[in-house]
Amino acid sequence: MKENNLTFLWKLFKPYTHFMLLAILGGIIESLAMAGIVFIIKNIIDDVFIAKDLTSLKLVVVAIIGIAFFKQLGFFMRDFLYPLAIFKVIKKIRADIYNRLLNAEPSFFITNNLGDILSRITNDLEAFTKTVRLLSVNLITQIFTVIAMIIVLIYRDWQLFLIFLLSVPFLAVSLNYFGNKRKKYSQRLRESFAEFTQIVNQILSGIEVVKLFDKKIFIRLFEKINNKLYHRQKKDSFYETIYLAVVEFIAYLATAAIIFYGGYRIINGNLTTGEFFSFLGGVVILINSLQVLQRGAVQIKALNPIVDRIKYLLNIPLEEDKGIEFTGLKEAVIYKDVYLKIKDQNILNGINLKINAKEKLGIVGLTGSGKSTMVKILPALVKNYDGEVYLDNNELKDYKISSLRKKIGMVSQDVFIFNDTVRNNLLIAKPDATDEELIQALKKAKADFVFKLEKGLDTVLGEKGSRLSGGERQRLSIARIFLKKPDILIIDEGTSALDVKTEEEVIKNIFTEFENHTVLMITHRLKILEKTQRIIVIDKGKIVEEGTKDQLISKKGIFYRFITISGEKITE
């Protein structure tokens, strides 16, 4: 594993070194118990079975019971305390990743797909937990078991031990070759798991679309990804299995040589039966321990790409919440030659606009014209623009982000509802709101349906608000705005799913509540635009028309054509 990954792991586990040291102590105790078992095999065979000594039999039984007790004590210390340290590390990693995602730069979510992020959080963390636990549980004991067995074997018969040493170079070659293969296919396997998670997430998120159209394309895509995952799993398993088979074959060859040479010496009277079986038992344990160690070494190489993928999430670029405190708009919002490119696509192409404080501005444009992107700049949901955006006398980027978002509210066409209660879905706007405040906000948003739910404010709304209609979700989102009472309110098609009567009542309440606030309305509804003081028309990232409703209609330009096509009744 790369040094930086070792340093990373050390930093993770450092706070829990006391658990690790106790687990290591348990591993040492267990290893010594294993060595004790090998050591007394000679006495069992020579003193009990061959010499038929009753006293020796009693001592051997007591020794076995004592060894068994200490072995299990060591096992408990190792198998409980080390995993406990791992679970604490994983808990911290989960919390760190969650906080990173909450505070990540918005651009991160544009350049990274959701499926890959979810795969890293779920599949990779699970693989990390499993691999590190497997390594820790086995390697601690096996390292000390190998040391203890080597000491016992050399003590028993150094000549037989030399035969065993001849197999070590072959084992090392096998480790290096198959370890590199495992590392390669482990990385590819992680990538395939990410693709698999992504497609499943897409299908579940868009299940209605999937059901309404031909499923063949989805099935073909899934089969392609599923087959790739299968083949990579097969390769990964193949190299691990064949490695173990080669190692075991080498071990059998070494054992056969030891049996031949040991048997020869027993026949010639140079070695007792007890000594030989004690040595042979030690060799079996030593080979098993070496196999575990070598398998662990292969796992370490497989762990490397997993650690890299987790570290990627732990190094997500964070937003810096520093700068001037935004306390509310006093004079105007000014866009000066604002350009924006996302993934080589020009979104904004020279926006110049002044929005006076407390002004009610209507924004119109075709889908993809850049109108939503333009307003998302204000709460710093889009940042990497060229040009300047001023809120009063300071450029937007000079303000503290948290203060901007505290004073700027936004209602979008696509509303996100958490799988939680109505109450908690509202409290994100004002955590200290009373029930009376929640009820009043719901009434202003015409979200009276909440009061008919079986548990009212404490009704759980389901994944993405699955229990609600599109209009109900929008009204709940608008209720949040009435609770938050932002200084600058942005409504981006936020009433599009409402019926005409409900929309008129909600808009009336919004304009009443935010009479002394700045309101930006992205809408295609002429009835709403009539309530605004000024309208701008955006096309291909540029403001192409500007004026009141009557002025724009009289021009009979883009706005006029747009309203005509939409079927709205024009009254001049």
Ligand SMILES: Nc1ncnc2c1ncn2[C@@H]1O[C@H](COP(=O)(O)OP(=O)(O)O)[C@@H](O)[C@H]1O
Second form
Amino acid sequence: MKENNLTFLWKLFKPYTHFMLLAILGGIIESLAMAGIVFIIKNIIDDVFIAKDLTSLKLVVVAIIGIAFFKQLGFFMRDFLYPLAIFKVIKKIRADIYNRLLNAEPSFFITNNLGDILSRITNDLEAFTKTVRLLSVNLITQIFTVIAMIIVLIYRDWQLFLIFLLSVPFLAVSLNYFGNKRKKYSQRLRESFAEFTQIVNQILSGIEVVKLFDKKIFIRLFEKINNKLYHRQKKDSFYETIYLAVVEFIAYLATAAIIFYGGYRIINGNLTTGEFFSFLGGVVILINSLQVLQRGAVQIKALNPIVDRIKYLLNIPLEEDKGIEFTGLKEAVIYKDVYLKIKDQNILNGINLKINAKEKLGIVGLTGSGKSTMVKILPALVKNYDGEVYLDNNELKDYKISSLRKKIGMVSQDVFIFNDTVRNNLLIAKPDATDEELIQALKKAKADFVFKLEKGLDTVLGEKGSRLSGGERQRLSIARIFLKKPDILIIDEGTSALDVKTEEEVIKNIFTEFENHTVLMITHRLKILEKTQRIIVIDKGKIVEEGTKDQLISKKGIFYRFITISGEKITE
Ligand SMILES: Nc1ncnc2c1ncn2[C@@H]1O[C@H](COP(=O)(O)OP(=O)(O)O)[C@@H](O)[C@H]1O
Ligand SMILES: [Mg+2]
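Rather than the form predicted on its own that you just supplied, could I have the structure of the form predicted in complex with the named molecule?
Zooming out: every chain and molecule, the one shown earlier first.
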């Protein structure tokens, strides 16, 4: 276990020390009870079976029941309280990670793959719980059991114990050697399984393409992985069995040695039959405990990478939320020589732009030209740009991020609807909105379909039977901005899934509602663009044309070509 991982775990578990101490106490009680049982074997054999004494029989039975009670009490304390502490820790880790993810720097999601994040949250936390739980069982009880057994064995016959000790090094070496091998191959087997699932998954999700092309390649690919999986299963199984076989053989050798020397001492009258069997029982339990401890030691090493991965999630960089409060745009937004690179690719190449407060600005450009990136800078969804972006007199980075996001609203092509009621899906825009406000917003967004849903606002979305069409989802996301009423509104192709007639009506409502607000409208619909005061054309991260619709059309430049290509009717 790495030092810093130990400190990390210690900090996590510290609040629950009382649970852990009780669990350890439970482990001690359990081990003492085990020792008691081993100890009493002597009395059962010598006093009851051999001496045939009825009083001893009654005493022994009462003692067994008493010991059994304490043993199970200890077991309960250990096996319930220790996991409870783990569950509490995990609950807190889950909450911390969730919180981290909600407040993470946006760039985190560019450099990290969503699947990997999800796997860390689910698989790694599960593995952590399992491993820590196993360790608790192993370490706490087994350590005390080993100590208790050694004491009983020495008390019974220290010479016999020395004989037993001779076998321990052999046992330890083989436990370690085969244990490590086993561990290595079971790890490889798990990797193979993951690989196997991945390829089946991949092929099934592209089954239509697979069917339309030559299957030979896919079959060969599969055969290779299937073979590998088989070989690893074989190896894994081999080392698992040989491990058990060797360990058991050594255990038998030790037992033989004990029987030989113990028998010799019984024959000479130095040891009673009861003492001998009591000793033998102790040895069996001791070997078992050592074996479990060895496995625990391997698992501790396995815990390191898991802890590392969890720590990564708990250290996700957070956005800082401090600075000047943005209360709304008074004069203008100014982009000054704004450049931006994502993964070595130049996305923005020197944007210079002044958008006046309350202006309605149209933005046009080919897919991938950088329109979305440019506007996402305003609500700080895209950050590390070079150059400056001013909102009135202050640079964007000097504003408090939450205040920017409160005042800047965006509807984009990707609509986010989460699995909850229509009401909750709308309330994220304005948590204290009344039903009347929700209804008004839905009407303005032409989302009247909600009123026809069986449960209206209380309809749960995202479940079977209540799946919405793309256009319906988009209307809900537009309804949100009528509720939020941002000071600066960005529509990033946010009405593209609507039919032409609905789109026009919705856009009309937006222009009325946001008459006194700043609106940036990314679209290629001429009907919408003509309602704006000015249009800019973006190409390869740069503004290449600028003017009113009529100016740009008569210029017959990029804008003109773009509009004609996209099949818009030009009415001059
Ligand atoms: N998170 C990202 N990771 C990698 N590349 C990105 C990311 N976001 C945008 N890009 C790239 O930046 C370019 C501009 O994207 P975008 O601003 O969405 O263009 P537009 O909105 O004009 O279609 C594209 O080439 C796109 O692939
Ligand atoms: Mg875009």
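Think of the rigid core as the biggest set of C-alphas that the two forms share within 1.5 Å after superposition. Note that the structure is predicted; figures quoted are calculated from it, not measured. Numbering follows the first chain given and starts at 1.
Relative to the superposed core, residue 313 undergoes a Cα shift smaller than 2 Å between the two forms. Relative to the superposed core, residue 108 undergoes a Cα shift smaller than 2 Å between the two forms. The rigid-core alignment places the CA of residue 240 2 Å or more apart between the two forms.
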